[in-house]
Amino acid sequence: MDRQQNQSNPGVPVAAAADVRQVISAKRSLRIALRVALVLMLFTLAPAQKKSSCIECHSKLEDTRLSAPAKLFDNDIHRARGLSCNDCHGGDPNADTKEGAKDPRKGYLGKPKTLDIPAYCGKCHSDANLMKRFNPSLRVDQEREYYTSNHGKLLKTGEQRVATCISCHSVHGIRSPKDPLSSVYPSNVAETCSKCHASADYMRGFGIPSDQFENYKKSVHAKALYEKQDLSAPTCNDCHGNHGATPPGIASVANVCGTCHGRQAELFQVSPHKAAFDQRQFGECIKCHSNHFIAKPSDEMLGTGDKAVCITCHTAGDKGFIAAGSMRGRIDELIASVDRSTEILTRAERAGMEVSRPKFEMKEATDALTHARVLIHSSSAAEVDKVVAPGLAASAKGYQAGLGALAERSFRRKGLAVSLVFILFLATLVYLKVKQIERRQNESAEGA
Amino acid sequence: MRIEALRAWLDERLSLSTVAAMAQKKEVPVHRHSIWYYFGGMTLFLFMVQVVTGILLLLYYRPSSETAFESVQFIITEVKFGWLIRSIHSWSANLMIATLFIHMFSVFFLRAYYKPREMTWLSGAFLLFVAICFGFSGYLLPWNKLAFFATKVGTEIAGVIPIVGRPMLRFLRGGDDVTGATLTRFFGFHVAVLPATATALIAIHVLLVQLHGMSVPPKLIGKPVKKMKFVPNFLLRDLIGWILAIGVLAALAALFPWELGEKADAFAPAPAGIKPEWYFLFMFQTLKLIPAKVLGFDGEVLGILAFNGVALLLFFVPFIDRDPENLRRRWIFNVLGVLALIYIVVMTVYGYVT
């Protein structure tokens, strides 16, 4: 029998082949058993999350004041980073009873008092070593900075109606500032601040106005932020600071605005206005541009007209009055020139002429206009003229190109008219020739 | 005397008298559809305009993504009468495609492809294909934004064809994307491959027309038809048409110069409402309207395959409808032709208004 040959593997006895099959089958069973065991192991390991009796109990409570924190915590960034209630409030999340969970011997702190909140959050957020474990790039000076803010200073005096960490960041449902749903996401900041600062009743006790948010909403910055969705556009914290929120002093206004409008701030610092403003204690930029309601600047703000801001200080005949009039005059001249050149180039383009190059070169003139509008912060007509003059030259070049293109169009049309006359004449000649040939052919055919 | 001697000398070597005798012998039937005979000659004339203006443009055109746009800009702004040459080249190309379509449909409806003119039709169908390739390749050469994205869309459509689509797309583009490599090879096709092919095909086509003479509509076969001599009567009439065509081209170039647009930028978003040249529009519009899935198959693929099928059918027309006596088949072909014409016109207009 064992000598019987295996059909599928010639040369291997049948009995030996059966042994091999058994070994293979046993190995296969073992492999399947191991896989099942591995799956079961992973299954039992997967839900091995920390127990939290706080969430278990609080989420079932009927009093929404007590159940809300447990529900809100679902979306909290701290939960996402593996933290739980006891990491802030202390206590024992493994305890099965309320008493056990809230045992002071197990470090239960309960709800912090308003005065203690900055320190409460600062326990972790001011600890550089601890914060590195979660986010190495996160600053750890928020608490210290907070106490330099008006909010912090007032809190230290015992005033409890001021903003603390949770007033802006919310509590239990704290999201990353990069999260669009966060109360401190750029487009939500102004609204968050306005919760207190837009309330006239709330602010009355502090003697500060409550129209900032209304004014801000009409500003050029708000338009950029809300309408253009430009998240780099400034909102409250960009000028006032966030944790160290405080109104910029007279001396620091230019520095605040200058973080974005650097060139204007630089020019202002060396302008004759600097000393005059300092002397009169004027807030630099805001004197002309206002603070919260910063409208889109227009050329009308410059000069000696009714809407010019210059005339609030300057009177006819003084040096500033003359400089303002001169700067406005040169800028108006450049605007008129650019408009004239653009109009003629557009007209030529609509007529089908190729004017893309002169149109591109007109950028030199429009750039000069933008530059001139910045240079007015130097309050020097001579400085403004340094860019207006080349701008006017570039614009004049564009105008000449437009004129040339229209002249070329006119030449083409005249040329076409002459050509068409010649073409029609030629076609008529050929037609007459055809008729003459056919007449002769008919005559000869009739003759034949 | 000297001229006579020269003529004799040339005749001895080139058999000019044979050619002249052949031309003298050729006659053109005169009937109420004779007007359609002029469109073949008009297409040929416009092709010659393309050759001449194309050569002139070649003197300044530089085929690379860095220089193409600037060189065309230079031609139309700096070169004396460069604007005229460029505009005539663009307008003439479009008019040539239009006259080619008219010529093809007139031949179709007048049944000029019946025996023994099957090969004439076939060479003409190939010429139509070559002319469309001329248009597609030439459109990209100014390297402007519209052309860039139209080429991108056009080659993408070609890439959808099963099996051969992807390799064909890579071959056309010279890579995965429309780049300077695409421009270089489109230039190669436009100024070398296609002109050589077109010249050979035109030679065959014209030779076959000479060989078989002008056809008459089936209704007139076997009936006495008035005729006119090709030389000089018909040729001079052709000449009037060509002279007037020059006038039309000059007027179009002067009053509506062909726009250059903005330089192509591969990183810029595609302009809104991008459309191909008008002669591709009916196909483009169809592909836009076709549902994503038709009976479980990809709608776009089906559409492209259908157009390929119709194009293939076009080549076989003389071999399917070959019996002038088969009135039923003639009627079916007439209906199909009219439907195709209506479809092209409606879809093109629809493409423009949407």
The other form holds:
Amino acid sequence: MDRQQNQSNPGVPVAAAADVRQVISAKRSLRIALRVALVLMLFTLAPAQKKSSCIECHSKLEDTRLSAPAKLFDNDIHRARGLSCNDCHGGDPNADTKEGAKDPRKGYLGKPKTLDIPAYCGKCHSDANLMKRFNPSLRVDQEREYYTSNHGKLLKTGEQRVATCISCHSVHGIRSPKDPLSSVYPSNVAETCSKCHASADYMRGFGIPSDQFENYKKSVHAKALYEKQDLSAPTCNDCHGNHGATPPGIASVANVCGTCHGRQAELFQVSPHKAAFDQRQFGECIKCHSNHFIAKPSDEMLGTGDKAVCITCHTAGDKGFIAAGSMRGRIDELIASVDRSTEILTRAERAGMEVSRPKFEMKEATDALTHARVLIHSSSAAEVDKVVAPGLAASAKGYQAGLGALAERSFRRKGLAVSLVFILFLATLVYLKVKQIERRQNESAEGA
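To test you: the structure above is the form predicted together with its partner chain. What is the structure of the form predicted alone?
What comes next is one chain alone, with no partners or other molecules.
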């Protein structure tokens, strides 16, 4: 082989070629050795997987009551953050015996009592320094806030059937609130609350109705959340709070609704209803809209008809009754005007006429209708009329544009018909003239 290489490279001696091969081989061996050393170094520097005799033992048990926690913990947010059983329960996760793992001298705590659960979770979640290591965005006042809730207040009295941390977040399979499988993910919150609040037997001892979840599922809020997948739609905790869960009181319910419906709340505060509702201790929003079963608002709720909520307080002849009828009348007038204008513009468009500009300008009328429906919370017919009047003017302008477009179309059709008749008349004259010339030519040919 050396001879062959030497023949192919006659200028290189055999010994020199051998030296070159040895150098190349040495470099290759060095690269391989470096790669192996790098891999070993990475394994050496990588943090060792924390041993947990708790999980190793419990996951093998046949009793599902004891093995389930270890299996659930696979998807727990605490495990994802590097925590393990001993971080909550104490003990020695490195021990190889049950007694060693559950050594009280190592701080072992078994299943906590219901009364102790908030403080049990609060060991970490109320420690600002500790939470900064894992999730600085989490609040550290949840435990304190919990004791301001109805749940927390009852727990302090010794009542153990109330919700605690684990009632809502579960125990060993706690997921991030952003996880769709989490029990506190927005679309799952109502169902989580219903585990207690939808049970008539369970709630009977507290004197609380158990139909909230059933009513909520029929509400406009639930339809937005479940059907439209709008995660910003209100669910239980948006109105009642999270850890400080407390039903809004008569004086605060409007503030709760007003966090989303700000304009309506602002108008109500300056309306004649404000003083009347305060005097009679009416819940400002729920008096007309209910609380859990909040139906989609409709124009039928306004006015003096059978389905109007106004007549639950107002009777024929009083100022409120007259104002409700006036506001409903003006809104109905605008609706009818918008419908009529939209219909004629649509007809003109289908007929091939250019009406894009007047259709766009109709937005002023539809915006006025939306604004008027909000302004009814002021309970002022004059305020409603201020926006209805320009809306009617814009709608009337659109209607006139539609009439003009259809009139132009009719004019064009008539002009086209006249043109066609004239063209046919001329064609007939030409045809007759041609026939006359042909006849003369034939007569001349016969006379010759």
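Computed from a predicted structure; not experimentally measured. Numbering follows the first chain given and starts at 1. Think of the rigid core as the biggest set of C-alphas that the two forms share within 1.5 Å after superposition.
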{"item": "Estimated from C-alpha overlays, the smaller rigid part's rotation between these two forms in whole degrees", "value": "11"}
{"item": "Inter-form CA displacement between these two forms at Arg440 - rigid core frame, Å", "value": "8.6"}
{"item": "Distance moved by the Leu424 C-alpha between these two forms (core-aligned, Å)", "value": "4.0"}
